[in-house]
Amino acid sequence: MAKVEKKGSASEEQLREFFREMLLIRRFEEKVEERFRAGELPGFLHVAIGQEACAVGVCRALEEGDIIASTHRAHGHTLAKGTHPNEIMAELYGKIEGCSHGYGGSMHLYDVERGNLGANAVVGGGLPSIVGAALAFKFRDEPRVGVAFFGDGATNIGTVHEALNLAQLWKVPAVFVCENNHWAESTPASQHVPITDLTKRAAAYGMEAMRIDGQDVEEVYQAAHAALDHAREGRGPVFLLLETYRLTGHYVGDPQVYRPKGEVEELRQTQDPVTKLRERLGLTDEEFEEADREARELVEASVEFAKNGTDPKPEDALKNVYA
């Protein structure tokens, strides 16, 4: 299926770093879900519990100058790209100190200085902007790559196909990361795609494609590294399909009546990427507890930072508005 050759393994030290970052994302997501249920966070909330290996594996393979565009499920991507938990939590609380200065909330996390072109509430909305950015990199002869995250449901959106078509036609340095959590919000693949192997959608445009276990952070890292090198060397874009599992509902409060009874519990026992990596590293209880304490302290500090942040003034709503 793929001609893109995967690179070598990550070192144990790297894997331990990956573990700490995945654990931080997990604890952050759990905390924001808790605070949302307590009525402290406005808007909608979509967490990516179960998909941490996708965010960390891809973002850890990026080089300085590379950029990403995210989805409405963006907390993990934003943390993995380097935004401090304080800035993200402040954004969720609508504070000026937030990474989008309180304008965006959960579904519009931006951090351009760190190469994050933003989360997007429009399904598949990040792909066209990444193609444009990658085209600019090509024109400027810059060794940079644009990465677009999107879900399986987005592969039915017209702009996604337009983006894939133009990216391959122009051979832009882009990597398209499809996080296939198998539900497209609440619809099984059998009801929305006639061909469930989504790499064949890339094949329709002659694009290189790779299908990877999205619960194995090292495998994701290897594949992302290879895909990024392929694009950076001018050999065209890559479609990176990550088979992953969402261990929560589509949104906080989703009753998940569309899922088979017991599915989530079974997946939590067999497909949790944090647990898999912990077991692989053979972490002792003491090592895990130390890493967990560090993650929880960072998250708790971010909540305090957000609560003590600056509320925007009513007239601020008229700023940054263009007609």
The other form holds:
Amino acid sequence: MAKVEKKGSASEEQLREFFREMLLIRRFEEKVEERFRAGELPGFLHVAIGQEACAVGVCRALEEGDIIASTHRAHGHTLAKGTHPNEIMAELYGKIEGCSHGYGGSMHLYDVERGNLGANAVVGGGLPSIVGAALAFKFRDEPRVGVAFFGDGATNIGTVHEALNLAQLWKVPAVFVCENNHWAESTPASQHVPITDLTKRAAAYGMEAMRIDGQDVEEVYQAAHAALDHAREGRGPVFLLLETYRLTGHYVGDPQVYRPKGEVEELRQTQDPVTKLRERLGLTDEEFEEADREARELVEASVEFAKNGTDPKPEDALKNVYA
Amino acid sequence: MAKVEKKGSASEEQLREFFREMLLIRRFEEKVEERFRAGELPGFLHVAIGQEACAVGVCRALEEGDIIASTHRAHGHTLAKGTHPNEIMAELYGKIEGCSHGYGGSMHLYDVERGNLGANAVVGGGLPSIVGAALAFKFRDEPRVGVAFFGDGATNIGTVHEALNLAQLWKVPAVFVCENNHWAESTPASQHVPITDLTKRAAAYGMEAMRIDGQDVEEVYQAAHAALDHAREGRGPVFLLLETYRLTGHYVGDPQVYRPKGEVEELRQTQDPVTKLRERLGLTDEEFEEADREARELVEASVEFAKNGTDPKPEDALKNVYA
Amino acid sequence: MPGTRRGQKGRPLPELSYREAVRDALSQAMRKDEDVFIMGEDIAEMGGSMGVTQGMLDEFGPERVRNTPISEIALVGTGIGAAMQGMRPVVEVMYEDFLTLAAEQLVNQAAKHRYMSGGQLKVPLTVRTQGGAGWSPGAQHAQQLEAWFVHIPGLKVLFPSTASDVRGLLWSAIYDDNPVILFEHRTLYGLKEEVPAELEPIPIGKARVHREGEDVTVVATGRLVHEALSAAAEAEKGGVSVEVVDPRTLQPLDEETIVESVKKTNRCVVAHEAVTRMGFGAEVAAVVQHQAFDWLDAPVERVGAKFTPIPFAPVMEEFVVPHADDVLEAIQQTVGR
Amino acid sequence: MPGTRRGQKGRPLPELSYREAVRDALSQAMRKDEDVFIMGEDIAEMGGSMGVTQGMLDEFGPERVRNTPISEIALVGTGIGAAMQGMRPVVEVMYEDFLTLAAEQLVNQAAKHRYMSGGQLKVPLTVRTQGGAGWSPGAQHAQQLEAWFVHIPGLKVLFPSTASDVRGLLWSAIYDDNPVILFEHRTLYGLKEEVPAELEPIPIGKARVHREGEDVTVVATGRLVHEALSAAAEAEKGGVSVEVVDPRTLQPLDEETIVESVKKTNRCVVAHEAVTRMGFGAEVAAVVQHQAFDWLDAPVERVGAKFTPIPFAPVMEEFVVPHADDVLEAIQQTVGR
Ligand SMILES: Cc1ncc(C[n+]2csc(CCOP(=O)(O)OP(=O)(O)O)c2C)c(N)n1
Ligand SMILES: Cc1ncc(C[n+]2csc(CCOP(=O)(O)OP(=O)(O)O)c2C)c(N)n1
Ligand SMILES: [Mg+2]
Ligand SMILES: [Mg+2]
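Got the form predicted on its own; any chance of the form predicted together with a further copy of the same chain too?
Zooming out: every chain and molecule, the one shown earlier first.
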């Protein structure tokens, strides 16, 4: 299937690094759920529990100067792209120390310095910008790649179709990472896409596509590496399909009435990317506990940081409308 | 390629009928060009000279109760769907006897009684309505089919993508007729689609597709027949790709500066569907002349009819905004 | 709440939340009429992102309560096509921010088919949507865009602010032969109001006077109706008598009720959550100054959101969108002249 | 035309058509600056559907004069992405009716990225578009939608009505660090005006007083500027002295120039081709009645299209959109009070 060959296998050391990162994301998002339930977090939150291997596998394959655009489900991507948990948590608490200085919130995490051009709360809304950024890289002959994350549900919106077509037509250095978790909110794939293999979408543009197990971070990393190289070398964009699972509700607080009984439990048993990697690495309980403690401490500290953060002044709302 | 098998071959008699109709469309549109140059026709006009076999082949395969939606290039479809030339010409002259009573113009020819739900001047704009009409047929268990015409250029717009996806997902009785004339205005296919076989677009939805020589009316007719049956029988929509040629400019008056020298002349020699059918039928000069005279007379009469038509009163503009 | 009705012989009327009222109108129409169906993202098993359609899948089944892909332009367009075949579809657009994705079909198709065909077609489509700030959803899930559609001939635009209004107006929208966009506001769903025992259609184009007063007319829409009523109660303590008028339907607009009220009070404030600039209040101000020029003792004051996107942090969000105290300030401003 | 400038020492200034003026600004920016490029449907070999970009492909090549598929939302979005990387793209949307297809990216993305990121980003994107009635293109190629975008914080909206204005303002738009939508009007392309020999940027946010007068201020945009000037000339014959102000930039709006003018003349008419209801004139009327209340001797009169889609038949189209006589009538109406 994949004409672009996977490459750049990860060392044991790297995989352990990936593990720590995935665990950090997991703990971070569990904390987000907890703090939301405690009534501390305003707004509308979506966690990506179950999809950590996608975020880490892709972002670890990026090079300095590469950029990403994320979605409503943005915490994992943002952490993986290098933003400190403190800044993300502070954003969720609406503080000026937050990565969007309190203007954005969970669905609008930005960290431009680190190449994160922002999460997008409009499904598909971030893809055209990545095409445009990649076009700019091409214009300037810079060896950089633009990466857009999006979900299976997003493949049905016109914006995504137009963006993919344009990207391929102009052969811009972009990688389109489709995290297929088989749900769009409460709508199962069977009710929103009439095909099962989403790489067929890429074929409609003659775009190279790869279909990868998104629960296996090593696979994701290798595939992303290959896709990024392909794009970087000027051979055109790549559609990177990651088959993954949403081990929680669509949004934090979602009672998931629509979800087949037992689905989540079963998936948590069989498809948890953190567990899989832990087994793959054969981590001892001690090793795990140590990594876990580290992650939990970082997360706990981020809550402290956020709570001690500064509320914007009401009138700050008037800033940043125009440059 | 075509899993939907062509069927319903046309009799000699029918083909002669098709010929007369194609010739009528040709003469009608040549007259439109002439009257535009004479300064008699307001607005913005697009003729489909070269694409007559598409209009006639598809519309002859329709059954009573089937409906169409057309595009900015609508005269041929409208004539083929049964609207009298008088009413179309009157519309182009802005008269109340026109098929849209002077409110529409060339890009908005309607004839609802005859199942023509309107030409659309927004590329791709008509497809969702056809999905909705077909959904209504399905709701009501009526053996009717909705047919949308559109061009190669339209396959790049999000509206079309979303409509095709929805149609296939809901298996509505619709046929999507893509008239691939290899140009979108001045933009050649190579500058707007990164693939050459447009049925790949249908594959992205798992939709049945057929790729047909759009200059051969018999082929078109048979394919359309098969596609309509498929849809009518509840087996889902069909993407009917007609490879065709635009033997004129994009709009009436277009100097075609962008077009490779000699392309039009060569296509007129090799790809004129009227000539092809004339040869296929082995029409004698006399037979041709007779058919031609008939067509010219109808067209001439339509101009007379239109010129003698009634101008709307200015205040009529205030009507028909709301039901 | 002022303006609610009492049952005959004093029997208490049923009380519905705004959410229940929407659901009730939809359900009653669907029971009565095979031609009515609803479609939208996550409206089936989940019952809609705001819970409006909860339970309807069970009653009406997946054909008539259609879950859809994320395809706003095709959804609205599909509704148009079904409507032109004589059905009465109700399409839910999850957030009004996403009307921007369907704008082409709303503006160029739904609004114009009847006209461009010279009267051959009707488009009895209803589009329901919701939005608004007040819960920190961020800039892409909180803006109010009703003014856009008031600018488009061929569309009708409704913005009911109470349970009984939304019930009666949604019914009228469904049975109107024109495309109608009905705006709901996220913060209204829980608000309760007594409603007529039998569903009574409310005519499109008729304002509701929520409260009569002598000194100033406040024309308010959506959430701001309730803010205006609070402000009016507060103003009354200071001896200022405020009339609160909710147009309910922005297009067609009941200019008469508004203008007559201003001719009585000689002062006018207009209030909505949308950004003030080019908001619906501009139209009301333009109409009022024109038709009641000789009656006005002070300029029409406008209350609306400040000219920014909606920020996330609650303190900033609260500052940007207007509340009762902003309406009160405007009342005092105009009375002080 | 009033308001044109004379060269130093009386040397005649170059005269450009509106079309040439647009092309000149684009070309000069592209010569000066590698970061500027243009993209749009049929802008390359064909030179744009209105001929604006004719010859530019030859000079700048297909990378910088990019022909595109029919993909309005992706075009605008691609422009946003390139702009956020520091380029200065100019996207042409062939007809403003098709802005409805790109509205999501304009409203939710271009206008909000800077804000949502707390100031981390800039979006120096220019979107050029054109439209309007007057040549019977029918309902889907003739509406005027500038008012929509005035309602969106984060966007700037320009509507130049003459060759020198469009040249100087387009330049400023390209070099502005914010997303700017520049509206052109189909019927203006052939109009000529003397322009400064060297391109002079015109500041965004500064109205142009085309003609001074004492009795009434006409605030007009786009094609209606020229209709207003004709009406003013006609009114003068009847002894009415008319000041004609073209805001040129609708957002930010030069309220001061408008209000000062009305304070002088005590009367105001506002005129545009868009539908009157919820049109830009509503905002102007709302501002003027508020800020010049005590100076107004008559209500602000609004001139705009009747509340219909644009019909095809020339007699009806002519009736629906406003012309000089409509402006004149409004002038007489206000002066007659
Ligand atoms: C254009 C648009 N329509 C609807 C929504 C509401 N919405 C938010 S997330 C979502 C589902 C997205 O599904 P998918 O793309 O598969 O991403 P996932 O949530 O599974 O990560 C929907 C419908 C939206 N944000 N944007
Ligand atoms: C949404 C939209 N964008 C642009 C246009 C301008 N336009 C009219 S026809 C056309 C080309 C259409 O190409 P195609 O779909 O191949 O149809 P053809 O003209 O070849 O029949 C364009 C760009 C339009 N009408 N609608
Ligand atoms: Mg998903
Ligand atoms: Mg074509």
